[in-house]
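Okay, so here's just one chain, in structure tokens, the form predicted alone.
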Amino acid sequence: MNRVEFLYLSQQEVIECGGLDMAKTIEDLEEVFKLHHKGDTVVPAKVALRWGDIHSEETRGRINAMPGHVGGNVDVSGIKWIASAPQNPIKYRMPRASALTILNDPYQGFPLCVMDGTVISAMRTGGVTGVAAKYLAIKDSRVVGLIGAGTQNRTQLMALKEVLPHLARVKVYDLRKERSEAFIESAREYVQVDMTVADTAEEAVTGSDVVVSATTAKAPIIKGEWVKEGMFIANVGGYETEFDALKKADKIVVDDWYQVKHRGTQTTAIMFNQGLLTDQDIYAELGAVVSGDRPGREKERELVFFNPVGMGIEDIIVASRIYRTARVKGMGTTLKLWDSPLWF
């Protein structure tokens, strides 16, 4: 039979397979570190399609294409194709992320899966913070300070709420007051901690163990004099923290090197493009961190930067787990692409 046939997944279908599950995802991404950095996987570049300059992003939005393949036990190619638009929230009420991922087999190439891939968006990202933040934190961290109150900052919190056991408040910054009111309502449903709004960004960082930055902020938030000892900042968005700041850092650790400075959006790319920052200041990628070969946090009282520009092998891991659930579940609607080819 020449059929080819592949499996759609809705995003409440995603949700059902685990697509919310973050212990599962903080998992699957330890393992998808652990095999980039062992070169068992394929992480071409994200391509950016924008509509001007690269701060058009800040404004009239992008689609990105990640593509990558996983290997070891996993063994499935894919891409993320991810639309941002910034102004979706507040003029259309809208989600600022859309997402699709699609699996392929890596020897005929034919389509497994297409799902929504918003929901696996938001949680790789938040939970490549939390394997970080595992490894690179103080082990006792209690307080974070979230800068940003959207989507993201919702599964940092997730991610941060899963790997430190202590964490006992938070505090949130957004530039509309409201957003982080409406933020911490909505993030006492998973997250049974004490948590308030920071008028400033200051606020929000001074006396947290933790801090993240995730916003699409058009200069630095976080300022160098605003930083301490023993702290673990994750810079998720881009251009957020203020080159002083960094330069406090006695670790910089990046999901991928070559991919922050390909991007190039991000403080530690734009210290790089001026000759503020060499390849020999990158402390570790964090696959190296996550298998042994370099030390996470060796002192409580280190100041740790972290980098993460995401990849597409995140999503494709975390897609695969959701797409073997929904087969032994039964879940989702199979199409089909042909019958018999047209043309081979």
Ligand SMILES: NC(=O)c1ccc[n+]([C@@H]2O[C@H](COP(=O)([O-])OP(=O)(O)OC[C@H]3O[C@@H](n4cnc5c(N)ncnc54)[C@H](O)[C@@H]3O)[C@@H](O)[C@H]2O)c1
Contents of the next structure:
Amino acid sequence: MNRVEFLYLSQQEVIECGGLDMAKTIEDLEEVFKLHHKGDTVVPAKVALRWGDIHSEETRGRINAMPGHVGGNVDVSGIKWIASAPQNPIKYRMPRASALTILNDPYQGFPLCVMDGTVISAMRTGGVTGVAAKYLAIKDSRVVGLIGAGTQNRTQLMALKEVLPHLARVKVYDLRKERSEAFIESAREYVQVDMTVADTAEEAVTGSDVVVSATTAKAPIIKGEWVKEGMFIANVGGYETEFDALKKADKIVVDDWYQVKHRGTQTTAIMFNQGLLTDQDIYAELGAVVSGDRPGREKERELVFFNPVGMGIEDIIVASRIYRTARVKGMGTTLKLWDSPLWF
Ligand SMILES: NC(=O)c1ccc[n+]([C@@H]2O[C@H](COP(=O)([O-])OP(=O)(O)OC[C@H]3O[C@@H](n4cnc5c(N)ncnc54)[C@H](O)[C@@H]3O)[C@@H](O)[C@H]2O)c1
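Structure of the form predicted together with the named molecule (previous: the form predicted alone):
Full complex below, order starting with the chain above.
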């Protein structure tokens, strides 16, 4: 018998195996950024399946294929296959993003685990900003401005709470006020700070130490005149920051500059394509900062702009922790690929 089996983990099982543990997610991500910086990861370019031009992603949606390999002690390959249907939350009361993640043995290639990737994806997206804020935001940042009251900003806030011990105030702006209100209501479960709805994006940005935009906006929101020295701004969604705001940054940090340019949807990539930004304008990739090869924030007055585009390796490192936990706990459903292979 040359049976091949793999584990299946539902979203609930992912959660029971530590899927909502933000401290551990941040630890995983610091590790993966160090490996990325050392060249001990493989990050093939993201493939976007869409049914129209690039703008159709904002209305009709897309499905992204995000493969990767994480080396070091993790030594696992895999892929996240993640759909985005922007109308889902409003039209169907369902999440915009839904994902399956597959882990593979990098030597024989066989699948190890197929699992819900939705929770992991949101947690790792928050966690990436958490790692960045730890090195690039003012240490005693107190005020956070969130633009977008969706799933991603929920985990952005979970992560910021982990790394900003002085967090005292959160302002939330969304095009739909009721989304901001519902966001604050449910965020009270995990963040006990003063949280208010901002009536405008300007109100959310002005006076904030940390600003995160994670929206499905179709045009930029953050204006140059609102951003000030000392801020840490993370542009997590697409084209959310005006060119003028980016031009004021003292440091531009990305997760992976090649991937940002390849995807081409965010402010940095759009400016690059228009000849308004060069490779030399990118201060560092996050891995260089986490590894200590490039200093993070050096002055209180620096304006730091962070642009994560997202990489499959971030999902894979978190998914591999969940998988190992499931094995130890004996959780999940074992599925069979074959008893013995038909051909070899
Ligand atoms: N960089 C990454 O690694 C990464 C990872 C996951 C998701 N994302 C991106 O993050 C964004 C948000 O994802 P989500 O899952 O939170 O989506 P979501 O649909 O749950 O929430 C998006 C929110 O943005 C609001 N919004 C839309 N236009 C706006 C505007 N102009 N001003 C203010 N609010 C506006 C919507 O009303 C909605 O509440 C998406 O663009 C997604 O592609 C990035």
